[in-house]
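What follows is a single chain, given as structure tokens, in the form predicted on its own.
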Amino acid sequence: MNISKLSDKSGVQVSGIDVSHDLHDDDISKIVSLLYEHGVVCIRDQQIQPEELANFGARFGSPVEHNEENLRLNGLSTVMSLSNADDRDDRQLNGGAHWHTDLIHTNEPASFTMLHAVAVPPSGGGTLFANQILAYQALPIELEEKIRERVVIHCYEGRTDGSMPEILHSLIRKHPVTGKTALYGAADTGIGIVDMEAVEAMKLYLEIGEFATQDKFVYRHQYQLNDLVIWDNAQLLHSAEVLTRANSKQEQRIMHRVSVRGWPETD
């Protein structure tokens, strides 16, 4: 296993491994340790089957079964095909192009989301990776203090009608496994904040999330054909570029991604 570096932000990149054989259970460590360390891991050149991909995210943690059946690939519950090279609607083309937080719609959020590049266009359809570690160590003293014990109430895509459970996750947590301080949801789909009037809460979350996504924060990742990136959502906000629907089979961006729950530890 070969590993360097891709940004002083975030991100190594990995190569000499498969990830279509059955990978020794001291591999899937050094993969997760490597995860906890710099948030982002690429690894190079995997030619792997979706049926491959889902046995492979299961070594991470319980794969998530994806909601909307349409996005579903090969009849597999927990892998879906992002793609701009066919008629799915526009909220599907880009629902991913906008700053996030797997699943933190969710009691428990998702762990790991890790992509594979099947199609890569020459230019654009990156993911940008914003380091939430690094954003809580940047806080101005005062603006600490002002979200310090905050509650964000967050809800599937924003929503404000009542048609999805509201759930709480607090703005700062230490991470599940290494401890460290990070910016939690600080973006997307939060709602509110507990015990703060409506328009004081959005304008502070609306704050934060600014703040957190500054470029000084921010790695972009621009795939090459077959990369298989996989990130840690606790340290990580994230936001697909926005697509254009291809009109060539050059154009195309084709990802297959599979989420997971669970912090597995480390030796």
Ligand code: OGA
Second form
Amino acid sequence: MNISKLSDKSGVQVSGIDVSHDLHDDDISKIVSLLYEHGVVCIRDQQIQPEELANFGARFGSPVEHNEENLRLNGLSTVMSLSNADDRDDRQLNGGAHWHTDLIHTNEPASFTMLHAVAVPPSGGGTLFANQILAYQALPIELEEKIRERVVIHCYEGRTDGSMPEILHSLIRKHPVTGKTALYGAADTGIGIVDMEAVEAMKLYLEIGEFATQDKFVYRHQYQLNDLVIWDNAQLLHSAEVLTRANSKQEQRIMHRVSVRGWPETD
Ligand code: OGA
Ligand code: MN
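What about the form predicted together with the named molecule, after the form predicted on its own?
Time for the whole complex; same chain goes first.
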């Protein structure tokens, strides 16, 4: 395994491994350690099939199953395709183009999400990652005091009509494995803060979200064909770049995706 840094904010790239072969437990454990340490791991040059991605993903945790048939790639319950090449609507096309944490509107949000770059456009189509450990460390003390012990009320798509359950997550949280303190769910689906007046709460939530996603915390990943990018949702916010529909094969962006729950321990 050859390992080098992608930026001074987050991310390492790994080459010299082939995840289509059953990797040794030690190799998986090494990748998990890199994820905990650097937030994003990009494994280059992976020519893998969706089935192989599903198997690889399952070694990191318990894969999220997609109930809707149309989300399943090749009938695989855990592999989804993100694409600008077919006729899905604009909402689906740009569903990930805002700062968020995968499945934060559930009691057990995703730990890791991975994207395999199957088609990459010549420009654009990157993913942005905002390092929430750095953001926490840079919080001015007055802001830190305002949000210490605060718990955010999250709801699917930020809905406030009561149609989906309200889920609570602390805004400052220790990483479940490394114990490093980070901002958590600081942007996206928050609809309020426990024991705080509604307008004041949303003002504060938006202020924290802006703070947490400043350029100085952000690594932008430009995909190469066959990149396999994995990230740790407990220490990053992420956002897709806004996409336009592909008019030609060249402009296509296609990602195969697996997301998992659970926190593997490492040595
Ligand atoms: C996701 C996501 C970002 C992207 O798959 O959860 O947010 O760049 N994707 O496609
Ligand atoms: Mn996402």
